[in-house]
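Consider the single chain below, provided in structure tokens and representing the form predicted alone.
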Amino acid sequence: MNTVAFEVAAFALSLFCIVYSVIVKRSQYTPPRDFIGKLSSQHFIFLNLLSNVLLSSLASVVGYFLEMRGSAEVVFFQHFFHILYYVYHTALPVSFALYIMNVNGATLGRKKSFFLYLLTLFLLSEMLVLSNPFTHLVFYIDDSFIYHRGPMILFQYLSGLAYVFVGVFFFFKNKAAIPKKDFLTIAIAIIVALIGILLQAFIPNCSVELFFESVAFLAMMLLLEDRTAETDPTTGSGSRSAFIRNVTKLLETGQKFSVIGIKLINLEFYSSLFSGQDIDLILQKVYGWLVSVYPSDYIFHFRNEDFAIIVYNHTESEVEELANELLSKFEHTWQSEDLTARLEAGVSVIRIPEDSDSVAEISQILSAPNSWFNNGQRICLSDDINLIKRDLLIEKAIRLAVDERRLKVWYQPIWSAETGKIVAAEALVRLFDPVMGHISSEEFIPLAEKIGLISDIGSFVYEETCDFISRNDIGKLGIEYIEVNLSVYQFVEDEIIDKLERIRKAYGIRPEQLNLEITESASSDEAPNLNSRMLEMNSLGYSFSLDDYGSGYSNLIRLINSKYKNVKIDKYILWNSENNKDSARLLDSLIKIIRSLGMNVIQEGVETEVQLKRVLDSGCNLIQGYYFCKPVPEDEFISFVKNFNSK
């Protein structure tokens, strides 16, 4: 049966291949000069997998046609491209196996040795070739100058097979380190490739199996090679995707490894004053440099701002080492073309598994907000890792509290100096999440306001005030209101004020018996209308405290500028008082000059008898600390204020 159309279309499709893949990669691969390097490079050994079809397609056609030209003056090139043809043939299962291998990083961190184990079959396989002039067991050619299979020709196709299933093996052992659809393309490569095998050992004339083989390996090519689609636009360098893949194959596969996390802190300044196109060229730049100090299968830009590096056997001090070396070229200016940029860049070191051990909080990490650059640090190790990946934690638990709604509003009383009684109380907000327990407000706060979710705890504590009020008769208490803190933030929204009214109305309570405290968190110039809505809910009924007076950016215009019925003084100010004079005499002259005003003091933080009478002796008229009573949930609340009262 005449089946050289089968090997003619075999080496047109392994040199399509080969073409095709060359063309692609030209820009994104550098070959491995070392022998593991070599072996446990999937490109290496997918165009080492392509060679050798083409090679062996070729000889088989000469070889053919020589038949059927047989006679003795060509003989002996028969014999020299049949050699060649099982030179390059035998290498096929063994180079299918290592690149199954490769895929899903069976490789990974293997011993020359292991690598010398696996490829002991096929140079038996290519000894047997080798010596075949002498021997004659892999195949012969007879008087008419006919080919016959030898007697070894069984061990050449067990040794093939042996490779096949050692593929197999790693192939189900490691899949989890692989996507689903690589997963499905290698499953079909492997099954098409078996057939072209198992129909070429059992009908001698049907040499179909290099041209399943191409198939297979088209399909390969098309869906595991071609990684376009993985490929970052402006920078031709990995994209998210393609980090997370290579991520989750050395996770799944054991291997210890860092990643390097760059991220261009002051990049969004140059974006708003040069062209797309100029951050671009920059990008490139930098790109192109990490290029030039590391190799480009590791480097990563996920977004404008960050880049990552993927670190392999590499020693901590060695890792430590680049990551300075990143960081100090950043300290020099980035030109391109008619533009210059001195940019800032803060560096991350990510163990892999000693500080994270999943994919998905290590990209969290690298693109974590860069609040710990703020003090003028610029590269984060482990403990840095850490504070980040509590941050983290902790966002996750304020999302899940906030879609659940399970956060907690807890009351701790005023007390009023010039009635001895309880006259007020602050609403405020608790988080308390399955796994991490208690979460203090100083924690969470801050964070919500970064991810925006400080105007969704800002509701549910006023509504779950409002709900409190009109289910208890505060006044009967003693209560003259509740304090319920507001962020600045919250005042951007255009409908702040229909929004809280429509709260209070559905519960029935009047404006009078609420006192919206705001917060020092943020200028009020990132809420350039709030003078202007305090004043309406003024007109509306509401009142307002200044809280933490002395901390922020609050000063005395702002005071006089604003209409607040109370001002609450830091409590680190008191604290500071205690061994500071300046802080002493600061905290005196405040009380002083807000009572002059015409406002009201409230001194939160008082948790002794010495600090109670130094601020009610500067003239304090409202106090709220633990020298009275802790923050307690509402039943606590009502019954302390009884009791309290009552006396």
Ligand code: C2E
The other form holds:
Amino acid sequence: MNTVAFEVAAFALSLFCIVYSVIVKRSQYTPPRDFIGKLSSQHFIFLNLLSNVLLSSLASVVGYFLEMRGSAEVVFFQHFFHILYYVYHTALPVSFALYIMNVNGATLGRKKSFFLYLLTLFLLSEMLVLSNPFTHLVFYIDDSFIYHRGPMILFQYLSGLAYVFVGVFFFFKNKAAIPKKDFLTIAIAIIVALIGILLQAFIPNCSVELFFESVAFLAMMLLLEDRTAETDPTTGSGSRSAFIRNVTKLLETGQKFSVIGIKLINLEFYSSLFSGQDIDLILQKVYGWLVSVYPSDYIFHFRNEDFAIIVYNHTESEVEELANELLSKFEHTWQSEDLTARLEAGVSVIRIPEDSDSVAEISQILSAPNSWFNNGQRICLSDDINLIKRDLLIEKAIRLAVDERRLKVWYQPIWSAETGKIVAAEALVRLFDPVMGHISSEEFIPLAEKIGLISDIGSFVYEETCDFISRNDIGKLGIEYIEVNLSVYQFVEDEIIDKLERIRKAYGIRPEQLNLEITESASSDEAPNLNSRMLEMNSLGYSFSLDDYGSGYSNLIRLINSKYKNVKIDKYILWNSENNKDSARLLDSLIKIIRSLGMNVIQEGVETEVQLKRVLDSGCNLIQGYYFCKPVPEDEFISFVKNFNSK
Ligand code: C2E
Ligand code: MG
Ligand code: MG
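Can you now output the form predicted in complex with the named molecule? The one shown was the form predicted alone.
Up next: the whole complex, starting with the chain shown before.
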């Protein structure tokens, strides 16, 4: 059968693939310089595969035409081109096996000796080919200038087959390390190539193998080597999905590595000043610099303000050194055309597998630590990463509890110094997670505010409290009102007053039976309508407590200008006053000033008789603290109050 046309087609196809890969698609590709680097570079091996098909098909076609001439003048060239054919053809199966191993990460972390063992059979086959002019073991050309296979040709085929098996073995072994699409592409490529090999092996003079292989490689080029979707359009770096594919591969093959996250903390600020195009220029500038510090294959533009670098084959101290080097660059300004930006960055170092071993968690950690960097910290190492992970778990627990309405509301009594009775209570939310157990409000409320769930939690507690009041005649128990905490973030909502009113009316309770606690903070700026909304609610009959006074951003002017019924002094001021005379004087003066302004003072955190005496002596008229009772579930609260107030 004359199948030379197939070889010509294989030549044309592989030539096309090489030109397309080298010139059109990956013109910026620079092959690694070292031996292991070359053998572990997927694209380098791919180009090698294509070159082997190209050169063996070229040699085969030339050999065919020389054989047609069949004369003593060309017999030398006949030999030459057949040897050339075998040299490149022998390299094909081993390149194929290496290619599969590169796609699914089986070459990662391997030492030089691994590659040398892997190449032994290939080197033996090549030696056999190169010694053929003396041994005629692979092929020979008879006196009529006709080509014949030699006795050792079987060895060549078996060695090729062995490499196909090695490839198939690693293909299945590291199946989980690659996306399904890549797995299917390789499976199809293997089947197509095997069909070609078998046809050529069993049908004499049927040279279709190279053609089938070049078709398989064309599919691989289009589906595996074309990483357009994995290229970030803004910077030209690897995209988020490229990052995820690479991390998955490293995780699935059990590698130890680190991910350095670089967060441009104030990029948003520049986004509000500059055009989108200018921001792109800045990002390109940052990427350009990163590339000058670390190889581009490992740098990814993870999200708008986030870059991630996969650091592989480095010791822990080298990684930290690199992280610090990256950070130091951000002490300078960035210049791009006529733009100048002073970017601030925060760097996090995630060690894998010690700090995390899941790609989803790594992505979450990289996206998370904005708030970490906002307080001036610029580098996040292992301990911080563990705290970030805890925050992520709590975040998940909050979302679940809100979805499943699993939050609980407990009540803590407030005692009046004037009557000696329990006259009020504070409603406090409780989160019990099936896995993490009890999570303190002090830990999860600030997180809920950050992730936008505080409004749901606040409404839930408010509604539960209204329900509690409507079911129990609290006035009869001696309870005038229940304090409910509202976050300033809830006051951002336009609907807040309507919402609270709707709930209250649905339970048929009076606004006077509630008292709303607000902690003022710098974030009062985030709720510019706080004052006007409070005034509106005052006119509807609601009253307010200023919570945690003396901590954070509370100031005296606000006290005069806002109409608070109660001021709750932060428990830490009380606790500090026990061993700090200045704090004690401050506490005493605060209580006196607030009382003189006509407001009630609730001291929270009273645990001992000494503390109680101290605040009562200063004139505090309401007490909340473990000295009387901890926050307790509704039933316990009712029996406590019944019992206490009947004394
Ligand atoms: P907060 O509003 O200042 O509530 C008082 C906190 O002090 C409560 O902590 C209470 O259990 C605790 N406490 C009271 N007396 C004592 C005492 O004698 N000793 C000690 N060690 N602690 C005492 P909790 O329940 O953990 O709440 C912490 C914070 O979480 C609250 O501080 C409040 O800011 C927030 N929070 C709780 N529930 C809600 C809610 O429903 N909505 C909002 N927005 N925030 C809430
Ligand atoms: Mg409170
Ligand atoms: Mg408080």
